[in-house]
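Single chain ahead, written as structure tokens, the form predicted alone.
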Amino acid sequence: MARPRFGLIGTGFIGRAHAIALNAVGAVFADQEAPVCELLADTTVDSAARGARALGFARSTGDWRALVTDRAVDVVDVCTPNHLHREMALAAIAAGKHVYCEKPLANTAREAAEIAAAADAAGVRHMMGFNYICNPLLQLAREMIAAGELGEVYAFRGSYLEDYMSDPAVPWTWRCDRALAGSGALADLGSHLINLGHFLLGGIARVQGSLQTVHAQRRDPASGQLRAVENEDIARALVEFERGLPGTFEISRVGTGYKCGLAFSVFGTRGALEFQQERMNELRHYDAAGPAARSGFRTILAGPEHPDYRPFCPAPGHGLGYNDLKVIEVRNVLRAIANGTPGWPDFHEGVRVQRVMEAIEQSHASRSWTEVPS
């Protein structure tokens, strides 16, 4: 099979992010060969013949609509603000393209179904950008509670805390707008938790929600008037999880002195694991049938005999990076594309995380709990 040929719409941090992943992704997995990024979009002509030749790209546009087209292109990676998902991805599938979609899959769970059926209907491969559950210590956590490692989990608690807009003095940004980014911290960092739990453990069936924006207005660097902020800055919720397991969740872009706080702890009669993205190489593990004398958690390393953990390096305690995560969430999409199989997580699970999200603000207006559709 020809090496796949990728169009890039985007240059800001994530568009990067899938840059070094895409040159990257043939050198680390010596099964994989490595696709052609064959051309960049951005949003002048300048600028993406800057991106083109910073980030390895043969060509560039300054029209996005001009790449999905492009008959030299056969995945259309899309990497804008949310808002553009839509468009972009159905424009792409109607050219008969395969799409890898960084998260949120669109603003509202309709928007993504309806991109998820238009993929199913033109038999193109789609995957999403939720990078953080490519972790191989996340990937040996999900293996140890299915083989009942935990015994019976009876709870599950996560967060995703984030500090970038703790500071009022922070600017208004395309993020504060309802129109532009949907939700705020649940689309921006709750996908990935609402994400990581359906990863670990299944559907979540339904949820109790609150949510608060701490500050309501911010200065819009253009016009230096206050602007509203539209969205939440914080967003807590009571989940159940479709196993009947009871669940939090706590989601902040203003958690002051957390940078990636993506965190878990899953607890089950035998034991428990406890995670924190910021130490994202170290995966806690607490067995509860060790002498009480020894009792506590014990930390295990990321190595070589974790998936993935390999083809980066041979020795263990080393350590991964962000960027390695993308490396083998692009590896997966290429396999997907390979194969002519679904891959995961695809668009369907974008539908799913869009519906919890929705599921939570609705929690939030009605002061009760919300079922998630299914």
Given for the second form:
There are 4 protein chains.
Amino acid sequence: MARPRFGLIGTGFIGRAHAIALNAVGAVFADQEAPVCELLADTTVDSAARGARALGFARSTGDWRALVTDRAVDVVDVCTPNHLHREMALAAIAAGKHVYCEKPLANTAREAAEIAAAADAAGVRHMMGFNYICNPLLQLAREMIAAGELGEVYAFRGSYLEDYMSDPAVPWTWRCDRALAGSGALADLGSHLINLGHFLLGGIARVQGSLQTVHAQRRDPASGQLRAVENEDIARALVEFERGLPGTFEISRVGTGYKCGLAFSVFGTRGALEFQQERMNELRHYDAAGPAARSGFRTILAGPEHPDYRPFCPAPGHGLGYNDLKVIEVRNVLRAIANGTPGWPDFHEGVRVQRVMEAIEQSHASRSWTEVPS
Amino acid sequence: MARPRFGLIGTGFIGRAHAIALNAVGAVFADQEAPVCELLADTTVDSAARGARALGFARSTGDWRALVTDRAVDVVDVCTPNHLHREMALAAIAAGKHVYCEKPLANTAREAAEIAAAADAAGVRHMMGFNYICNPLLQLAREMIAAGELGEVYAFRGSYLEDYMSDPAVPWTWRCDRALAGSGALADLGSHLINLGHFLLGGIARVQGSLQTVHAQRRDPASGQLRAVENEDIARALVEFERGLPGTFEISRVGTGYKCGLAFSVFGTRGALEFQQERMNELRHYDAAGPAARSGFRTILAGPEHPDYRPFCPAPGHGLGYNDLKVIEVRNVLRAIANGTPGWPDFHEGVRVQRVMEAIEQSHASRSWTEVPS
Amino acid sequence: MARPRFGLIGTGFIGRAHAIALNAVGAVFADQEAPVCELLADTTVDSAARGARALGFARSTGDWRALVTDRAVDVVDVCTPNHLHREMALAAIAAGKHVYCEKPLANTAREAAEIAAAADAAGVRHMMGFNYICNPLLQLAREMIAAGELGEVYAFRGSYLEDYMSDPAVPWTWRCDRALAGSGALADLGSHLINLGHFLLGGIARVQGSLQTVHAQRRDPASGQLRAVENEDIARALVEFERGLPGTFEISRVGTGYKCGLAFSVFGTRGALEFQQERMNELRHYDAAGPAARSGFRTILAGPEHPDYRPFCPAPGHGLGYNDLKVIEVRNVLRAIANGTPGWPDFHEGVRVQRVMEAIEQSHASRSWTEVPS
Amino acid sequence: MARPRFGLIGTGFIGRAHAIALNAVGAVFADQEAPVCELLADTTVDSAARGARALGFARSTGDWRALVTDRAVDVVDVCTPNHLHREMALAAIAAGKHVYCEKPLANTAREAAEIAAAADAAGVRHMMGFNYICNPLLQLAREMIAAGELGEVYAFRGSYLEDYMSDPAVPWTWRCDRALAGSGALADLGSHLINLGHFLLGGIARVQGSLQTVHAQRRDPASGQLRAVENEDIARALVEFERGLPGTFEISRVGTGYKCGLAFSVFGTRGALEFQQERMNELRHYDAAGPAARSGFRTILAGPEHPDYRPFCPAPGHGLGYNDLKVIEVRNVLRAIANGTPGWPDFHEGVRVQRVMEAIEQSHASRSWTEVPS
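Could you present the same protein in the form predicted together with a further copy of the same chain, rather than the form predicted alone shown above?
Full complex below, order starting with the chain above.
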């Protein structure tokens, strides 16, 4: 099969991370042919041209609509602000392209479901950008849970704390605008945590959520005026997974001191696992077997015995970085395309994540437990 | 004033900790005269006599009723299983003794309130055993919050995880019996966490709780038969403090890997604090002031600049232990008695803690937000 | 046997720690009768009287010579500055008292050997105050090494870093005076590290040392003038243990940021151990057995399965403190006296520690490897 | 200027890391044009062809001599075992190519100096592969030291511990052969630590070293027989930097439990810094300014305010990995070539590192302090 040709829309934070991964994936994975960086779209012709030069793309355009219908593009990679995902993804699907879309898939579950259904109907591959679960240590965690190494697993604690909006002086951005961003911390950070919960333990049945907007107004740099923040800074939830396992979620964009605090604990009758993304090369494992006098949490350093680590480095403990997670994710996208079979996390997972987010919001509004539609 | 004479009931885990503290407090605090270890009661004459010899008490008795009315006893120190607190405390109060009682004050909020009212009516001093908050670093945390060092404080995360019942093979004990223990993880561990929340941030207005009994039955060593576990292994709650600050509680006696995991995070606009009891000599402080390129969580080691540390050691970082917290607590009890004024945490705090525990239980039953009566 | 009656000389930092331990040891160890706090000596009659009241001693004196010959004193406990140890210990021995002396035993190895010989000749018990090795986790470490749990042990890294003299503005004290303190960081901190090395791995055969005085002068608060610092701020050494095992020592009283940084690593073919006193309730253990994909350093929290922990607390992870180490040490002293047999670390260990310190100093002067006399 | 065309020799661990970096550097650094992956040499035609395909090189060869004289190659990148560096580098220099060589530059200081002199004489650019110092946080550390943020810096502790040869059952490899590898732990790991010392604090004047071969023989998989290990497993040294600052080095390939334990502490009158490569995104900083009651080591997470971080990610705390360090290093190589001026670390640094290594070996042999030739 020919090397898939990528059309990337967006050159912000996450667009650049995709571009770096597209450039690196072939060299990292010996059995994976490098994709073609074919076409880059950005908001203007100039910025797109600059981006293409910087990011190693062959061509550029100031019009994303041209990209999604470009005949030399096989995969459309959507790295734009949340409210643009729907239109772009649907256009790409309509043009028969495979679609690789950053989280969240859309700003509502209904729109997300519309996109997933369209992609299925068109028979294209669709994959979400939930990079954290690509971590070799989280793959290991999933394997350990599934293999029963923790015994019967009965509790989950998850959190994702960052502090980019702790300071009330941080200006208003599109992330504060419900029409553009959808929810706040939930969409930006919570989507990752929910996906991680799904990855480790399966679907979520119901939630009891609570939202908090710490700073009700922020100064809009465009107008110089205070402007309402239309979504939450913090989301908390009691949750129940479909397998009957309860847990908690804590999600904050005002978690002062945390820079990338995606964390979880999983507890079972025979062991426990803990992880925090700021120390992404460490998985803490407590094994209840053995004598109490020698027991304790063990810090497993990522190494070549763990899934997808060896292609980066044959030596343990040398450390992967955030961008390496995207390299693994891109490899997963390429595999799904090459195999012609669904990958994971696909758009259906994008829908499921959105539904949990919405259930948390509804639960907050009704102050009652809320079922997650399946 | 004469040195107060203590009558201690109970020689288990916590009774011994009280006795050690009663022996040490005079030497540790130069300005504090040592109390008199006058009388020790245990379940039998023999065990009481052995205990008195071992723990430095002048006399012993197998009858706690004799202790509470003993003329040479000024303070009754109740260190028995939960269901005995009420009767003993009321009897001591009736005899005009000061009472120092381990948590929880009683097995229901109503009983707790009855005890507190009786103590007030009798005009005796009454103090609770919530030792963790005596930690110099938690006193520091309280001061920092109160002084605004974290800016406006807007979020609390608290947990208390231990794993003494993670293993399904752990036998049934009185802690599994509602009549004897009241609630499970809530009474044993949650009471400390709630008290800590009160200590740092004030009263709790309402909760949304969820309880989980992981192991529904355990083998009763008395009968050799499986026996129902009548209270929860895990309690989770969304909470709202009276000052309008939301938070979460997570309490577990099946928190595999944790031995004394009382922990919290407090987030504010200008900083954050974090603590975990297993590293009780460390307080993590994030100060948002200063350049981002130098920012990070700072690990403050307990030292003589912190409240109540210097009497133990003039050098920083040398470390206090669990029993030292009891020494501080006993000093607080002695102060309240010497001053003839209410100390803190007194029985009213015991009542408030119990009310939060019951609100969590009621909320679980009704699956709705529940107000904490004030 | 009657309860041994203690005469304590000195009420500074370490004298108070001894007093606290003497008050607590009976209550902590059920099988250990409490010693009698008989007589306290300090530099003046008044300060001694105040100290006795505060620290629970029956009598006091402003004359240490009266204490060492007091007929009601069985054990003389020397907690004075280094240069006084020799005279006091010899006087106590001459009076037929058991002697319990703080480190270092003397300011030179020759004087230390003189004291040890005198004690042996008099047939009294003699014990040193090297409290850190009393830690349950260090006792565990010693057992694990001896039992071969690390395989063949082949390397040691030890350090003891504090920062009490990092700041050049810290005034001159007696610790800077060779006649009063002997060596600097070596005597104050290095003596503990050397003792710890002996405890874990046996005797030290030779050293290659290097000393550094960072701040050559400090202001003497008595005169207001700058005054020479006569001993080292930092000592470093390559060492070889008698069993043929090499290692390194790093000792500093200007280790900026460290408050009680006594630390070591021991490496063997099948495992490793690491410890740092500032986290004195944690022992890190790497076990090379088992699959690489699950390997990592395990943090063992001190608990009742470890030597001498349970008398303090039946629950794991609740934490001992610095003063608890002294309680264990005092118990060891009481045992040696009760048994009438040598305890450890006795004055001969004090001599051996002193010889290593001197070998490091001599090696620094000669800039060559130096044998430790045996 | 045209994009530099790279010829890479070697496709092992470090060759692949170079290839990944060559593919990624253009996308990461917006202002840096991507180099051309022109020609790859490996030991056979087939393995080279496979490597070229996997690693994104245009052409391949089984003959490194053809590579170094290939007209389409501008830069020769030497990633072969140590004993081949000299011949390859000299041949590349003779052909007028720029040379980028992995550490150590050669197996002796004399050979290293020969190479550096040849490169200077030929007027080509020459750069070493010492990737660890490219870490944004180590660049920050260097800046902080240079700017006096730690006050007067007076002590260094450095170590590099890995455990890849802890197990005596690990087979004999070329790294155990003096003719092929030169020294053992020193060449493989110590070279990095010495370079790091140079980077932070400047040249090293003299050393007192001690070497240890823990496992004298290992089984040669080729012959099935035991074979002598000809170089050290552990190197320890007391060192003195030219600026008059003492320190210690500890280097081990049998540091059981460590996977990439390159670590240092730097102490000054006003602060301290600590780093460990296994947590490469954290720099611990102690700032002695401010009140003691708030002091402690602060964990600075790598972020966009630190040198060379932002091109990887605009958000702090997201984490760089080992391969990202190589990307920065390759950017430095490209800059040196583009500027036509010496970069750092160049071959002269390679020579200096080698001289320190040899001085440690000589010091071990003579058991005396040894000057490092300048």
